[in-house]
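Listed next as structure tokens is one chain, alone, in the form predicted on its own.
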Amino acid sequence: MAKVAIVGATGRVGQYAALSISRIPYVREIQLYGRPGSEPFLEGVARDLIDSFAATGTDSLVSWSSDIADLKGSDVIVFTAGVPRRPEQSRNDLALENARIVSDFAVKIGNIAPEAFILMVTNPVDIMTHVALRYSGKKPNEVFGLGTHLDSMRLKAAIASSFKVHVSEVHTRIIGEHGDSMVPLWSATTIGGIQITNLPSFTRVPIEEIMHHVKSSGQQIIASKGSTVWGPGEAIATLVRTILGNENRILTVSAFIKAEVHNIGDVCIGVPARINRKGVYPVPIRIEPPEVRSFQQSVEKIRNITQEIFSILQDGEKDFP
């Protein structure tokens, strides 16, 4: 039975993630962490969760704290803290502000909870995942980000709608940046086990329209209701369950890659990875030449921003871990 801590539990995503994670049978304790001064709010969230557990018969414990030392003993630390994205902002506009927050916490987490996995949710998630990896001192398989997992689910739903099939019949992925340079893998997309490009109706699929929807979905939700909540919350819970349940699923998350995708690497970015109780392991894949070129461009974009952020943070090391 595991302890899952949520750093940033006063935010909407952190709160809903806590509720979703509470449904995982392997979770013994959910710890809500917020900055000093947020204690009354944290207590209110904890009480509300406990009331919901009484209604659903959930047997998880809920604790709350503003003392980072209490993260000790965590199996998974979900990091949702940071400055939220405004409607007019790109995820990368947030990079420096959130990098300062993440780097400070990562150092402390590395010392306080050396055995914990870090699941990064804070945007821009690919860059923040790399910041957490470097400053925590953890191994690459112990730090990963939400990445393009939710984007892949959005594409899956859009394809299912276009082909009028149940969403479970669609298998697809998006790799690369969780952002504008994301890369849909049509070469790895199937419907009912059939390669999508082998279906005559594929020629009539509005690919550009679908990808515009996937890329802009988060921004549209933010503009409409202030923040994305339920999609990220459920996606976070899926990843936590996959690790704690030792499920060996292959999901698309932000992870540190070296040469798994056509020898492109040295960056944290969205890729298919095998996830189990030992951590997150990128899966070597081969994709079509146009997809390789797009992925290379996405990697270079994220690598350049990451290097700039590390330089500003006055990181003395020149090479990525």
Ligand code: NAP
The other form holds:
Amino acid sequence: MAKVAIVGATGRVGQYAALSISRIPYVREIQLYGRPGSEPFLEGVARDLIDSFAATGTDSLVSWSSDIADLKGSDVIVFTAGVPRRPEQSRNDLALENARIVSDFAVKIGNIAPEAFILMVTNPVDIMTHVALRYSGKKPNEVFGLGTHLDSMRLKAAIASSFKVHVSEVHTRIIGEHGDSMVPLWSATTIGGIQITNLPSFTRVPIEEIMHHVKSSGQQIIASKGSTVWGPGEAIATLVRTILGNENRILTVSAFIKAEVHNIGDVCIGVPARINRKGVYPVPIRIEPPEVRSFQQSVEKIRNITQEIFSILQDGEKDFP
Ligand code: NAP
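Previous: the form predicted on its own; requested now: the form predicted in complex with the ligand:
All chains and molecules follow, beginning with the one already shown.
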């Protein structure tokens, strides 16, 4: 039985992830972590969560803390702390601001919870996953990000709707950046076990429209209700359950790759990975040439920003010996 901690538990995604994770049978304790000063709020979240347990028959313990030392003993730490993008901010500005938060926590988590897996959710998630990996001192299989898992689920639902089939009949993946340069893998998409491109009706599928829907989904939800909550919350719980249940599922997450996709690597980015109790292992794959080219572009984009962020963080450290 496991302890799962949520760093950023006062936030919208963190709160719903806590509820969703509480339903996982392998979870003994959920710990809600928030910044010092957030104690009354954390207590409220804990009490609300506990109130839900009688209805669902859940038996987990709920604890809350603003002392990072209490993360000790965690099996999985879900990281949702960070600032959202402000109108005047570029993605890179946001990346730097959140990288400072993530790097600071990652160093502490590496010392306090050396056994814990880190599941990064904070955006830009691919870059934050790499920052957490480097600053926590953990191994690549121990740090991963939500990546394109939710994007893949959105594509799966859109294809199921377009073909009027049950969503469980569709298998598909989006790899690359959790962002504009994401790459749908039509070569790895099947409906009822049949390669989608072998279905005559594939020629009538509005691919551009579907991908526009997938890419803009998060933004549209944020514009209409302020934030995406249930989609990411359930996606987070799926990943936590896959690890704790040693399920060996292959899900598309942000993970550090060396050369698994056509020798492209040295970056944290969305790729299919086998996930079990020992961690997250990218699966070597071969994809179609246009998909390789798009993936290469996505990797270069993320690698460049990541390197820029690392060089600024290191300069910052030099200023403050
Ligand atoms: P939110 O409601 O604004 O919550 C942000 C959380 O971060 C709060 O707990 C907040 O604590 C904490 N925080 C902010 N600044 C902090 C700092 N300097 N140090 C420590 N904690 C700090 O945001 P949200 O909607 O939950 O989203 C959280 C993150 O997840 C965002 O980065 C968002 O972009 C990302 N996200 C990613 C995906 C994905 O698919 N990868 C999907 C959805 C969301 P206070 O309450 O104390 O301010």
